[in-house]
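Below you'll find only one chain, the form predicted alone, shown as structure tokens.
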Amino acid sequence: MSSPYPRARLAQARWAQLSVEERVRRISPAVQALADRMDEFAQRIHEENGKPMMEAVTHEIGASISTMRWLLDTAPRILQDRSLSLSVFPNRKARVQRVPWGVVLVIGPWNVPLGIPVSQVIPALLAGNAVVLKPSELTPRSAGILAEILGGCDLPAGLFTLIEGAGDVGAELIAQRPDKLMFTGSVATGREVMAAAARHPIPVTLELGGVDAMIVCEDADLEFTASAAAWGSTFNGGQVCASVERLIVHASIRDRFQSLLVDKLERIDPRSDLGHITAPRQRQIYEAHLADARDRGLEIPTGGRFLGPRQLAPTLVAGPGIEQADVWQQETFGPVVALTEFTDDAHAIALHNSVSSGLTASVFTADVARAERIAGQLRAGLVSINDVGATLYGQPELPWGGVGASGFGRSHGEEGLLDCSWPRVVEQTRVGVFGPKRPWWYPYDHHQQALMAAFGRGLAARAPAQRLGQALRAGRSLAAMLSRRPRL
């Protein structure tokens, strides 16, 4: 495979010379192009990915428009130079500039084949980079929408390149050494990507999914919360990194909540509401996790059966010992949710934090102060109170990403845009051009050491008298230094 990077680097050199405002102007037509062909593009995603049309319109097209609009409106402010005054040396000043990485390689997933690449490709372009997108081999036509809408923009040839192929193509693109890598996918593949990038090294941003939990307190509106759990655990066929895979329910309401949830899961219409399996290998994971649950003697109050070769019925797994089961510890990535109970808030927090991943979480309770206390102790990148954590992905202002096995780095928000560049500091004197030679330059002597010691103690001192005393000591040492050997 010939490398796309030489051509991309030529385009990037021209693109980086433009102001952020000019980059915004040139990319802006892509938003309207996406809106104009919304129905057509949603149909394409529905056919290729298997998600319902409603979700294709909302989670793919709508979320992409929202993300692009926010980025285009805010990028000039976020990426502008930042001036700093220096506390230690007030006679000097500095600027922090945002510098594009160069060529950014984005390896996209199949579950959100347009929305996720948009949230990484567009900020990378706005920050002054060229981008090579390698979408999943399962959904290349959906990712191709991005190439189509950018094709109508005034971009240098080679600035954005889409290359189709399986994992071996992605590995080759990493080996050809891009300047920055963004990967969204499984934990296992993420480890391989990170190891490959480390050989060069290439900075990486990894979004590796999660086993996200919903905590349901005894004072929650159970009808409302059960509806949230039914949707949150099954939308897109459960093939979402932030889907609700674990339910942590207060023991006093566990039976009532479970009964409500079973009813709602069984009323999901598989023809219009439930997404289809996109990757055939997912069926094997579902079968393995359900077999493990049955082997452990866990209950499956509803679901647990396939409705066809590409659909699993919405499934609830519960029972003692579920915290050791695969459906609790590992990402099923399907319409399967595991339920257990808690007795107090500390117990709920411990159950939530018992897995290695931490992407989103949610807390449902009428006591907002209590929810805030719980949220502050959850190991998760995003926590929603009285809503499903996955909905936060549709808020472009919020940084998106997790901790632990969920990866690191962020997309969305200011943090996501800043992640597409690196900070360069330019510092200079405020007065004159050169000024006197620095007192810490050679030759070293005891007067110089005394000056530096007084300076450090003065910075540490809080009382004005102590600061004044150290300033006088520093002045005497400086005078002694100046009367001796000149600086080199």
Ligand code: NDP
Contents of the next structure:
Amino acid sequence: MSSPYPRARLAQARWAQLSVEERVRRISPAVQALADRMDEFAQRIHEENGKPMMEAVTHEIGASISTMRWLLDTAPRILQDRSLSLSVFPNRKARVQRVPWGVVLVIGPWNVPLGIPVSQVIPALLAGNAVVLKPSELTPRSAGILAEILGGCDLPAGLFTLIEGAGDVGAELIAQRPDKLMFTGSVATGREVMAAAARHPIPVTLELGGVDAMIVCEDADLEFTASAAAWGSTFNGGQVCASVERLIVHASIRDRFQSLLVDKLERIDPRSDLGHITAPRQRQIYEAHLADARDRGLEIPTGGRFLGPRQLAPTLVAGPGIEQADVWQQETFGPVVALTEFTDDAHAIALHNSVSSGLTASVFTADVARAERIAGQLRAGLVSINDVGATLYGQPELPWGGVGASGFGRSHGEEGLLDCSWPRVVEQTRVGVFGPKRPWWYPYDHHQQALMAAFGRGLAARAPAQRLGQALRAGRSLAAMLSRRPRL
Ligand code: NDP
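Can you swap the form predicted alone for the form predicted together with the ligand?
Following is the full complex, with the preceding chain placed first.
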């Protein structure tokens, strides 16, 4: 495969010369292009990925429009130079510039084949980078929408390139050494990608999904909460990094909640509501997790059977010992949710934090103060009180990403945009301040050391009298120092 990077680097060198405002102006037509062809694009995603039209319109096109709109409106402010006043040398001036990485490689997933790349490609371009996108081999036509809408923009040739291919193409693109890598996918591939990037090293952002949990307190609106759980665990056929995979329900309402949920899961219409399996290999994961649950003697109050080659019925798994089961510990990435019960808030928090990943979480209760206390102890990148955590993806100002096995780095929000560049500090001072040379330069002597000690103690002192005392000491040491050996 010939490398796309030389051409991308030439385009990037020109692109980076433009102001952020000019980059915004040139990318802006892409938003309207997406809106104008919404139905056609949604249909394409629906056919290729298998998600319902409603989800293609909302989670792919709608989310992409809101992400792009917010980025275009806020990028000039977020990426502008920042002036800093300095605490140690107040007489100096400093500013932090945001410098593009150069060429960013985005390796995309198949579950949200347009929305996820949009949230990484557009900020990377606005920050002054060129981008090479390697979508999943399962969904190249959906990712191709991005190439089409950017194709109508006035961008230097080679600034954005889409390279189709399977995992080996992704690996080759990493070996060819981009300047930054953004990866969304499985923990296993994330590890491989990170190891490959470490050889150069290339900075990486990893979004690796999770086994996200919903905590249901005894005072929650159970009808509302069961609907949230039914939707949150099954939309896009459950193939969502922030899908609700675990339910932690207060023991006193567990039976009522479970029967409401079973009823709702059974009423999901597989023809219009339930997404299809996109990656055929998912079926083996579902079968393995269900076999593990059965081997452990867990109950499957509903679901657990395939409705066709590409659909698993919405499935609930429950019972003692579920916390050790695969459905609890590992991402099923299907319409499967595991349920257990808690007795007090500390127990709920411990159950939540009993897994290695932490992307989103949710707490359902009428007591917001209690929910805030619980949220503050959850190991998760985003916590929603009284809504499904995945909903937060649709709000572009919120930094999106997780901890632990969910990866690191952020897309969305200021953090996501800043992740597309590195900070360069430019500081300026004058020659001749503090005497002819800097007082900490050679030659070292005890007056100089006393000066630095007084300076340090002065910084530590809170009382004005102490500060003044240290300043006088520093002044005396400086005078003694300057009157002795000349500075080097
Ligand atoms: P992968 O992690 O294998 O795929 C994600 C992306 O990485 C795809 O574009 C894939 O290409 C590419 N890729 C695969 N191998 C390499 C490699 N060695 N170097 C560079 N790129 C590579 O996901 P799977 O399709 O195997 O899904 C398995 C599980 O991953 C799911 O069950 C789910 O748990 C999780 N997942 C999480 C997602 C999230 O949103 N965080 C998204 C997708 C999956 P290609 O597809 O062409 O092989």
